[in-house]
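Read the single chain below, which is given as structure tokens and is the form predicted on its own.
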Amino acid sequence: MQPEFAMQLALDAAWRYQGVTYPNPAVGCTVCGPRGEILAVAAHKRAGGPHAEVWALKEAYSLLSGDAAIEPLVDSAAIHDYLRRHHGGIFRDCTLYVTLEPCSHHGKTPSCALLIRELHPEKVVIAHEDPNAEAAGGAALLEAAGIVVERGLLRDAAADLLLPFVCWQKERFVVFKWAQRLDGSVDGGTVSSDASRSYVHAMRDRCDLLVIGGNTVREDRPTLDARLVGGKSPDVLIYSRSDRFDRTIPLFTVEGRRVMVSDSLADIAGYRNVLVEGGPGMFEACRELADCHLAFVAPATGGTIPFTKSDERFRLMHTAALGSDLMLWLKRE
């Protein structure tokens, strides 16, 4: 099994939870035995619940030890515990890859890097140091214990990963997202599959502020929630010239909820997780702002509005399936 391999599908775990683990960044754990065998490959989910690597060592020690006790356990700091009760050096003879250097600090949830200190696998192999001074320092606590530790492996594959967490450390991070069908259209009804959309209204539950086009609310009379996931309702801005808007629309009656309509898009500031939704005219006017896209193409055809007429070029992050739909991150060049 070759480390690349293994670090790639911690990174693809990784992805399948981006923009739902603000204000965390997402990660990707692969826990690998003495031959190189693969335990257990594992991200984390949500912000407040285990990090990646407890997730990992949690289903590996299941695996290795036969000890089914620990499976019930879904708080971290519980599993945290056991693993340390129990773990009995399982772990001398594996290998983690982690897609971000291990947390040397106690935030929600207790430090990784002193769990896995205490169990002290072989080897650890870290993607890309962590570059949040209160949990940087991971790398080192391992070294000192005497675990090997790597650095630098599919770094830059990483750092894509990473990017929303380094915009929201210094500012805030704009995502724009669209579905299209593969012939580009965007009109003519829905167009994404159940499992994509589902997977936006996780997004919208951790994001700060959804943006979309007053045309858009006037057509669709969206509601602009997330329903499908149980989360909460993020405040709305309405890129319009106009305010005329019937107030009657389900996104206006959400409570607890902001809605603001600019003409300007300079009303995002003061929000860090910003999601913008919409189409040809959102995406122009969204064209510098936005820090990476993401789009959803159905397996269909027959709209009539292309997504866009200009011509762009985008860097392909990752691509999965996602239900009946491709899900593209995309870096526009």
The other form holds:
Number of protein chains: 2
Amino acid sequence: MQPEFAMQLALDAAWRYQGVTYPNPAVGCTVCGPRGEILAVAAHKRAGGPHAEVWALKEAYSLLSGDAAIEPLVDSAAIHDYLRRHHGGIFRDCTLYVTLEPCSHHGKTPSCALLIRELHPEKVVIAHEDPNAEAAGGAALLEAAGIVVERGLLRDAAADLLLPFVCWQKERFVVFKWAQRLDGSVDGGTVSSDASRSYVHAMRDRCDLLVIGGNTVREDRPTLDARLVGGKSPDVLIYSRSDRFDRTIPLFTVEGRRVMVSDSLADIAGYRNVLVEGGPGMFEACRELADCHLAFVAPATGGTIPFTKSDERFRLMHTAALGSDLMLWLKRE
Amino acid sequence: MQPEFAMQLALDAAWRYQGVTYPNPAVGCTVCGPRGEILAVAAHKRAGGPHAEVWALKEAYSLLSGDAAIEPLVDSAAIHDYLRRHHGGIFRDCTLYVTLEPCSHHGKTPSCALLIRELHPEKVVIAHEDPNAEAAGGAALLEAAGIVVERGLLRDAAADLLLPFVCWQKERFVVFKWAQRLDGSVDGGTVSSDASRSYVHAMRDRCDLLVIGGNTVREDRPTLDARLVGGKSPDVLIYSRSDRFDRTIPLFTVEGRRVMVSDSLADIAGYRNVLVEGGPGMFEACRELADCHLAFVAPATGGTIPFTKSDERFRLMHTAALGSDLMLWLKRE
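And the form predicted in complex with a further copy of the same chain, for comparison with the form predicted on its own?
Then the entire complex follows, led off by the chain already shown.
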């Protein structure tokens, strides 16, 4: 198999969890055998859970060794430990393709670079270096141990994948999310499929602030929680010139949540992972603020109000089908 | 690796050539080794060229055997012959995942089922049975030789992939293609990227009739050839109530092409692979005629004329990035 194909599989796997790995980056990993055959493809799914490399090495070990005892393990430290004790050099001719430099520090989970050094594959191909100074150094650590390290394969694509992480490492990541039909319309009833709405709930569960327009609150009387995934309810900033709201609207009565009403988006200060959900008005208000845009597109037509009337150009970072809808990650240019 | 993952890779590979394999179906194939590792993923690319199974088996053989002598071969009969003479039972523990039942007849290329029977993998997983009576029987032939055959994995997805083929086998396939921006707009200059336009030229090269509206001809003065891929120029049906056209418009002076002007789409009779390119007017005219729809979506906004003002619902059959655009294969519901 071509190295690009292996790395693209890792990237695609990672994008499936984009937006829900906070405060960690979305990362993917493919493990190939000595002749380039693909043994495993995996992604990091949630902070605190195993990193992409660990899931992929677990799967590859199980396949190569036939040892099914590793299969029930889901705790990162437990998988690290099992692999360390049982690998028996089984990865010595393998190549790992990782979208991000393996972490060298011991955070919520043990260091991937130390594990990989011990398992000692022949080669590690890294799409993008770690922009986090605390975690960087993984590549050098592997090279010093005699593992071949190649850098920069599909780096631009990996940089897109890493964009949210880079933003919240610096200060803050703001994603503007909207739902539209194929004709750009946003009105006339529910637009998105259940799968799209569940994905947004998973993002709400992971973000620390949800920003929404005052009109949406008045008209839709939303709860703005993450009930579809059993998740937490983020703080809410209602962007509105007036602070007169019917306080029986469900979003106000969620326990443990802070609700702010403000006519200034500067009030997102102090929050690092911000999800803005909105229509045409919020799109305009967040034009410069948003680090990237996320569109859920229903393959239908029939509304009358477009999500924007202005001229915009985006770069398509990633596309995938999600339930019956289309999910587009976009970078405004 | 999961069987679904292997089959999905075969489906995705096949979709990359959807619309350009006529009169053959778009088909994909993944070859897995004894432990489920992925050895090769390939697609059928053009009629007369090797089938998906042959490309995938060639790649898997090269990987498993280390015999590079097969690599320069691109002729289907030559690859068949080389594999027959050199396989040495190397596939005996392998599994093939094919989106379509391997063909049992010798057409432009030798029969895949006979080749597979001789190479004798352990198992062949088939997403969709062959709807072509002339080519069917491949699965039974493999089973009779003691190869395990499993049917129906991701069959619905494989049926979508097969839709054009089923249509032109019966009588005729009509695809309606348009280019729009993310806001549904079609006006205001070139919408699509070069990559999208090249894909459309490749489809023009393979279709036998291109249908276009009279206004487009008058306003754009197009050539309607396949120059971006060095391909042939299909016959053209101009759908128009008036037959008054400036005959110096380039499309009229292409040699060897028939140009019809008609106010009836019934004049597509006799053509089996029909590409309609159009805007809002043609979309309406072809609503019932089109077997599926193909949208090239530029990630931009800013036009004023939507591709349709009517209520439509589609099923998303496939999505992929193509250059800077998005390509959507849709089935109207």
